[in-house]
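Just one chain is shown here, as structure tokens, and it is the form predicted on its own.
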Amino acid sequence: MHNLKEIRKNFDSFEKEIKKRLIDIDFSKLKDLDKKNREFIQQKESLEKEKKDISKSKDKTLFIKSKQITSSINDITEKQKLVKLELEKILSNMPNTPYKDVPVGKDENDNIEVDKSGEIPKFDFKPKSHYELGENLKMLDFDLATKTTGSRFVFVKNKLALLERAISNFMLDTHILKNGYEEISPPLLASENTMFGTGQLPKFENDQFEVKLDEGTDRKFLIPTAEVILTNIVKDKILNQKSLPLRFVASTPCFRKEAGSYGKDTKGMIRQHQFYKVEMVSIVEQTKCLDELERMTNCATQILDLLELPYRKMILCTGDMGFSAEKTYDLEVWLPSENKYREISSCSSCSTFQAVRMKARYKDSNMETKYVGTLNGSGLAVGRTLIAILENYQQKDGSISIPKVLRPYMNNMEKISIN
């Protein structure tokens, strides 16, 4: 969320970079309501001030002029609160400024590629997509999961579910063991406050699965990612420098209604309701933002290269960030039944965006008190990995070669098939 004060110091700059995000923003109205309100502050300063004095002089006769004060400051005060509550609507709906190196564009299509790495597979026989491979080995089963859930759901089983929880593990270990990060188990409902924090709420509210509890308790959302119950973990605090950075990583179930993608990936797991993923979260000073940012990017492609998975490293345009990120680098794995490469991992710094949000602060060397740095990353979705070796590894009996460095946690299973 932005402060109003820091808008004010440039606000023709400010208003060039927001529109970088191709958000329509009605500024004029912004402009116009700031001064509004603080006009407000001034007539309430002024009116308390000459109060303030008339009770000092103790002077009887100004008793009713004194009574006229308050009323008009209450009346004020009225008008003051409809006039902050339509400025923090638009700036709690007024996404992150882009980095200045993001380059500018609409969509998916103005993204730019950084960097590629693995050899793309060649098959001698037409490559089968994950879904037909899975359904052939009995061990995915859209049918089931419509009848019992609905659509955009599914049971994986028998090795299939192995395998998954396998990648889980592997991912959770290699962060935990080789990139530090301190593994979580965290709650998978979130409080309306801790939604708003990380920017979910209000803007996409649509998209969240709402969980209704007792009558009167507090709003409750299942996380639709694991980023924004582990950003929360520093909401109201102020930290010790020398604690920071903080990284934290989970392996949990997501959940998203997926709002605005009817017609889209109707087939298969790569847009479901449900699906897991392992997240990484940093926590850091605002200026190592975009060093962690290149530390937690190359985390994820750690796991990739590991896995021995084609993929490549885009960065994304303005118009195609998430409303929290002044920067983000997507991870797109090739996919040989759509021969194209589809969204792996995402990894963003946030800069100070959420931190205003969640009120999250440190204390520097100066014992300053600052608003720290975030920064989120899919360290990958479990479902796509899934989807990705299902179709690189494929044979042509319909068989899955396992990737060697997940057969350990797999029982030393080299392959799995239907007998």
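In place of the form predicted on its own, the structure of the form predicted in complex with the RNA is requested.
Chain only, nothing else included.
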């Protein structure tokens, strides 16, 4: 969420920045509401001062007047509240402003490739899709999931289940032991307020699974990504500068409704309602966001390098970035069956956007209170990594050779085949 105080300083340039996202926002309304809001506040405060003085004086002859003042204060407060509410509604639905070097564009077609790595595998046969491979091995079962649950779920069985677990553990170990992240095993449910903090609510409620607990309690949601719960670790906190940066990593299931993606990626496990993801989150001083973004992205590419999967690194254009992000790199892995790159990781700096929503701050060296910067990135999406390994490491006989770095996590198994 944007700090109104900052916006006000240079309203026009803010408007220009946010319009790069190619969305429609009524700025004159925002400006107008802000002005009204401040006028009411000033009226209210001068009356409050008057009232306070009377109360302090303990002069009985003025008590009647004080009572009258109370009634006018209530009046103005009422009006101010309405204006404030509307202001907040507009603000909480307004996305982050893009960082200055982010390319302006409409959708994923305007994203720009900044790096490419790894050899695209050559096959002397027609490479199969991950779901063909998995079903032939009898280790991916979509029909069974349909029976027990519904569409967009899958049973991963046998050696592929082990592979999935190995991928997750390998990624966690790498980030914990080599990259300095602290391992967390968090709750998978988040409160409404927590969801607001990272920007999933109020605008994207349709994408979230809501869970019914006891009647009359707070609303709870299944996390769509561990980013939500990890970032909110610092909600309502004022941290000591010395404790920064904080770096957390977790491997969790993620739950998404995927509303509005009907008919997209219906085959296979590219787009599921539930999937595992290893997520990195950093909490940093606000000036260090962009450095940390590079660092975090490198932590993610490191995994792809170690798995020897071919990928490219994209910088997302203004129109394709997530709501809370100021700058995002997507990593896309090569999928032979589709003959193209598909997203496997997304690393974003959210500047102070989420921190303002969460009220997450730190004291800097001048003892001033500042908002922290927050970053999140997948390192990597486990389900899609499984897909990428299946497809890139497939053999002519339908077996899958196992990437070297994963073998220690799989009893030194070298390949997965049907028997």
